[in-house]
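First, one chain by itself in structure tokens, the form predicted alone.
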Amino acid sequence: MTSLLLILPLAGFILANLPAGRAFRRMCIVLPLVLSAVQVLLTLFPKASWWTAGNAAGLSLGFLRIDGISMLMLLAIGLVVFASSLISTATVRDERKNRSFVNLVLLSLLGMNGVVMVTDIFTLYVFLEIVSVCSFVLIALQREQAMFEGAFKYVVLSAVATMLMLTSIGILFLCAGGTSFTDLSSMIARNHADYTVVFAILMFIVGLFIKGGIIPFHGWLPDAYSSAAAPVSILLAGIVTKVSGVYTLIRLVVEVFGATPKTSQVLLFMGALSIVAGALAALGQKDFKRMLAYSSISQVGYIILSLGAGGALGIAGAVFHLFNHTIFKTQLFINAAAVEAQTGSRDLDAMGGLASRMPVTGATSVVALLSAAGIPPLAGFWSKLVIVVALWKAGHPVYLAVAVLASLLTLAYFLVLQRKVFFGTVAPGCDSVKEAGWRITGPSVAFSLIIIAVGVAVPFLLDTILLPIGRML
């Protein structure tokens, strides 16, 4: 039942604002908890009677659908949406603050949900834009200097994104007099030479540039991550971006837009920028969660360069690398709000032996950082195994050889980060560092044991999901 994954989240921003006393209000606080884990449950079991009843109730719509791709995407959104709204009731002690993170995260909750499953590009432009409008206030909840300033980039920069997506998106209506993903994928199949056409598809993919922070557009999202509070960063570095520039580029690119020469070319390039800057610009960092942004930059990059290898193989990796990238930078940055909320700083400079203070952080920052840099047999080294054997079927060796070499600075950045950190002699300062409470270190340890468990499990999901999602599309 699609529409059950919108109203859900709606009915929730509508219970939380009811007025009512303050016991109820506290109560309200939970709500994307439950939601969240509830959208987990029907995304692992989506042949459960209670979730397929909605079509013969007459509640489905029609402008939704769930397929492969969108379920996984459907499990991303719960588990990271979860494991932010957690950390918040540990770490966000205003009242008044917190209830504001409750309707935001909720409204965010509807809008990603819609976004990965609307079938229409006008619909799903309007859910991009409900996402970019809570993120832009989700930034500056705590009214801090730095997080306006991160949030007026988002905002300017998400500005000019909406200008090209709407300009996009009339002149494509235009030509092809609907705006559903089946309108405009034959009418630009029939007119894939028009260079209107192509100036309007090139638009737009430039503005989901922008909001997936793929370089040379990624002016706003070192600040944004870096500033925002702990359970803010970890939901936009976690699934926002993912879902509002990088699914939707996927989604588009294969079903809408066509991934013709010109385009893979395109999307190798950029990707290929990103991989490398953002790895280099990571490796001069001296700010943890800036140096998280930075990386997240450049693995974002493997998901578009595996996206312009083409082929089914080169989605499933595209895939696959999407939602590895979602589970251990959301673990990442989970680690960074317990060193923030233990320490009081983020400055690498400033740690040390933090390991032998915070264990659980430490040792599950290990298995984050050895699946991001691609070690076997985690999660992470699939997913780029994936990508270079689609970079090498599709005839690229120079993107190939870029991927690999990417892999070691990755594993340098990280490296530096997990010594100033956690390794050596404890730091001045540090040596009444306790571990984090539970809210933080359980969604840290579950994070690892996906990282693991993914690893394991590779032969059964290529074969019977990402494989098939990459046919499929």
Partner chain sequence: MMEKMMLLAVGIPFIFGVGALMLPKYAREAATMLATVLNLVLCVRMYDQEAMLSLPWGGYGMLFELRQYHFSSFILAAAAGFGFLISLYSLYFMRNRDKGNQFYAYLLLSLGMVNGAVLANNLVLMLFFWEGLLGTIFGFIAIGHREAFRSAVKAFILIGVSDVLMMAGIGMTGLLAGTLTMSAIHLPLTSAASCAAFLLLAVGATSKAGSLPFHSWIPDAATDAPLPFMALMPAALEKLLGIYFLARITLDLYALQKGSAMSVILMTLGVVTILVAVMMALVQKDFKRLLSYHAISQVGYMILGIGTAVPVGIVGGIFHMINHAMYKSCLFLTGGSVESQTGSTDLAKLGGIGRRMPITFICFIVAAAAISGVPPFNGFFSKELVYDGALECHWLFYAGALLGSFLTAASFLKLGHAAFLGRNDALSTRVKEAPLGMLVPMVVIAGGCVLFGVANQLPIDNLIVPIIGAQRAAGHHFSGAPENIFLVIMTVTVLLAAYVNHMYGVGRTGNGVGAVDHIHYAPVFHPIYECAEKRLFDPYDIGMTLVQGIARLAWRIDRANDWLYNVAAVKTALYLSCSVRRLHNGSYAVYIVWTVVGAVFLCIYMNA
Contents of the next structure:
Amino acid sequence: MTSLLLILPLAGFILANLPAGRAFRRMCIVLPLVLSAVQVLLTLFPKASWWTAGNAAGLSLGFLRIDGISMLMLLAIGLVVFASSLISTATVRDERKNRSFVNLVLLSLLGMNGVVMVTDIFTLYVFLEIVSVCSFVLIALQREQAMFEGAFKYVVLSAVATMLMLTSIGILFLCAGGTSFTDLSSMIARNHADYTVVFAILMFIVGLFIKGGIIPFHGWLPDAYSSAAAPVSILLAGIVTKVSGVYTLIRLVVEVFGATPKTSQVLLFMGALSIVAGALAALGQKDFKRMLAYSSISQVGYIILSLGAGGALGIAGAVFHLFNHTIFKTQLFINAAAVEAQTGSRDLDAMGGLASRMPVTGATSVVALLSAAGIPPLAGFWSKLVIVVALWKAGHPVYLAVAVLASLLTLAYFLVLQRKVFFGTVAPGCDSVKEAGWRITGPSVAFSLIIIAVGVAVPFLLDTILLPIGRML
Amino acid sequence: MLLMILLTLLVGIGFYAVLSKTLLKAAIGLGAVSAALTVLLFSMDSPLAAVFELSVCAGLITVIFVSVISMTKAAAPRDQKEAEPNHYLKYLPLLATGAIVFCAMRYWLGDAPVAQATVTAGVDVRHALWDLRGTDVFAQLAVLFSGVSGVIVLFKELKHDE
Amino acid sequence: MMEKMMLLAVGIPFIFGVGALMLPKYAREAATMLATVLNLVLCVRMYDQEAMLSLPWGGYGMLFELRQYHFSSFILAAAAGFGFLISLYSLYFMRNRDKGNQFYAYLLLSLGMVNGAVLANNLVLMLFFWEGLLGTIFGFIAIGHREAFRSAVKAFILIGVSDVLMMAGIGMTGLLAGTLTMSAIHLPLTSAASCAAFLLLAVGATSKAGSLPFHSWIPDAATDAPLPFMALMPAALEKLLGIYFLARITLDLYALQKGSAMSVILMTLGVVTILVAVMMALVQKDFKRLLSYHAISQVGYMILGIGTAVPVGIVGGIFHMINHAMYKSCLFLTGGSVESQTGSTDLAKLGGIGRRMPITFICFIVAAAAISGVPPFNGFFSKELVYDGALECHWLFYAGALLGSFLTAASFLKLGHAAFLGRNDALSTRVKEAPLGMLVPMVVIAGGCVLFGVANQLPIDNLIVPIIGAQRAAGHHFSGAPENIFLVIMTVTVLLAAYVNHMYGVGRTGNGVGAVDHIHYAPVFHPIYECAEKRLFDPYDIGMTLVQGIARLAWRIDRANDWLYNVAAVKTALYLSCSVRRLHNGSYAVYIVWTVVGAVFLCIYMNA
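Take the protein just shown as the form predicted alone and give its structure as the form predicted together with the partner chain.
Next comes the full complex, this chain leading.
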């Protein structure tokens, strides 16, 4: 039944585009909401029989497999797509544009579900392409100049990434005779010192770095995130980059490529570079969403750093931070959407004192900020703690120091953000600002609750969910 | 030897297609690149791939591009004169680095001690496509749909506005 | 039964003290009297009983242990007696002054603390009560008048520093002995550690009693604090407590040997205290300040006596303690009645009131004679015992003590002459004798001075000799007339010399105040006195200057730290941020170049 997660979005897409009446079309706008809600509900019960039913009957597509980390990613995907769709109903006013959005979101939902479930590297690539193409178009949805620029940069760099990945797949296929994870991993394990194989692995990793937005391969990220429309930014920042770049990297490095010392060193260094450069760049930003974009780069650096540390703890830390980052970054982008919708601008210097006018947005952004900076007892603290412990156990004191000090930088720029936007006296242009509608504040509150709940419940979840994930991979 | 010539040709036509001033020349350049790729694939002993490449890309796509472009008007002469002339020579460093990298990679990777597994030749295409790689076909379908939606999103309004 | 009484002896003053803070005027005076009477009755009832109490308190050997034996019950009774008498006195003294509630509260709390410290059998428990006196002394001084705060702070700091030293000594003693129960500790003074611990404890004890070098708060307190405080604390209770503890240290906790280095150190401290303080006392122009310097000086005798580690000396020292408590508090009480009747204690303004206040004058004469060591008062006998012990050790100590006697006598002749004799028309007509309530305590104590002198077997044989134990006392005869006639002759000679000196001085300057001017302005002494007047020798002031310097240095360090965090770190981060921002110029060609360069570097790294 896992292939239903792929087939249903496609069916929804077809349904939404049938030449039926206007009323029917208007109803189809709720399709992504329904599908993502169903996905969230299903992933909350991982032991339910639904997951394994139908496997024996041959109804499933090949190469699909769900394990712990896939379940977690499916949950994250469902949550973010739900939030994004809900907000699009509020912010994207034009009905025709809304329908285009729905189409593309359904397809990207399909693509992302596929990415987290496959066991073959070429299939992985194809599903990545689905996600990429949908993202290109989504960024340019409202066809403004800045959006085109962002989309174009993404297209070009993504093309470079695609080229690198395809080259790598070609070489690996040449050497292994098959493209499934098992074939490749056994081949790589036999030949891991060979130049060709190393080159191929490197190409793929660089391609994934571009997709994930690691410094210095991140050139498209700030423009794409900040210029896209609000629900698209949420989708992009929350899940697309994570799934296509970071999750894939984790999955491949652990299962296929193997964590050799050189690979680990590369990951550690790039991770640390991203953390520091991203945080420093974020400090000086004047645009709300651009600052959040650079912050994403920095936080993804943490995930890569933890992956480089290796071991069950390192991988568990990476996965946990991935999930946490999805949640709090989505939260922050929802707040940015709310602020943009109500004040009409993203310029930090023009805003001020919004907390008194938009209390829900202000409060939830504080929760997300604290989680990002790693303040107990919120979720971000626990994932950072696991990362730090993993680094310590793996014996990298310098990187550990970098990670901890960069937390200070994180706190710094987030506090600057908070102070400029929400605290202080109300800026002259913001007097008549009201709180955003329930469609934006609802997901905002829900995500904050998730952050708090995960943070409080983590000590209980650590042994049951996270460490087994780390050991499983 | 043939390989070298074809590859150089491929890259050269590619540059031409990207740097040319008119849309028509670019489309024709794309077709020429696909043709060169077809010959390459033939020479590397994969006729099936060569045929697909020729028919789909060099044929179908170039035809669609050219027919659509011919339906458009050329831009006003004023815009053309003010366009900056392309200096092909400024891409020489890029070519030089590319050549150096290519040679270096050949030197390092050319020995290929890795045993190259022979893919079982002669597997029926239909079997390979539908049974072994069914998920890929499904995904390709979705890519197709997303491409179409992309085109609709980006271009549909244009007709209504005008 | 006895255990309960011990707890009551500690608890009653506390509870009544807290109550006195809250009650209105007449109620609190009644409560104070009731408390002190109860305390006196209790302590007399407990006298010479043996009892021990041990309750769990903190961990690690810190138990709530109280022990009542001969020595502690003796001190307890003495403290209770003084507490009662001074309370009676202060009823009249504080009648028209404000802040009465605080005064009585501090009085009772101090009494409670002293009771606790005397009864305590555990080093940490004793330290707890000992330090409690810090607070009450501070409060006592601070309520004197508006500018008294500075003296209060000075007292607090000086006593606090000496208490810290004692704390260190207690810690070392506990470590060396392995237990904190005082009755179980008996260490020899052989190792450097035990000597150090002994010295620290001795410094703490003697400083509480008021010896050098932590003494400079007492003269300042004398002018600033209300007078009954001076009569109670520095004169009586502190001496009792300090010398009690010193005796316990030298007799019980450590075994001080005659002629050992520790003994010499203690004796030197004693003699230096005697001389320095009495030289300062000589030149004072204020009644209370003069008395306070003498309080400091007399402690030297006690330390000298106990430091000799000879049975005669020890008995003399302890006897001197109880005697001093009596005559010094009597002197302060007379000073208080002079102050309350004439309104001033400046010797230049006083004079000729002896005829108008006869009872006060007679009490003053008795007490002054006692302190100077005139037979047959109690001071003479205790000083003789101390001289005997000092001479047994070395004649230098004896000579120093004798010189101190001379100067003591000279200064009291000056005081008495200046305050009570001579002519003073302004005052002579309007002063009256002090009220009865103030006179009774004075007379009682003065009578005690006479009693302890004439019938000195009573205190010595019954109270003090049991303290040093039977084996040490064997073969000695302490009470009655002094054995060594040589000592007696020397003392009498010294007293006559003091009288002659006084007459000479009066003849020179014409009035009582200037009786010692010839010593004051003598060639060697004059510059020293000048410096002392300017407080150059005051260890407190020296310490404070040092502390100021350290404080300034710490402030500088803090500023530098602040700069590091607020300025340097922020500027660096912003600079780096701007550089990163400038690198992102938006041209995606640049971004692609970064990608390629990054990929090439990684390639080289992975394949190298």
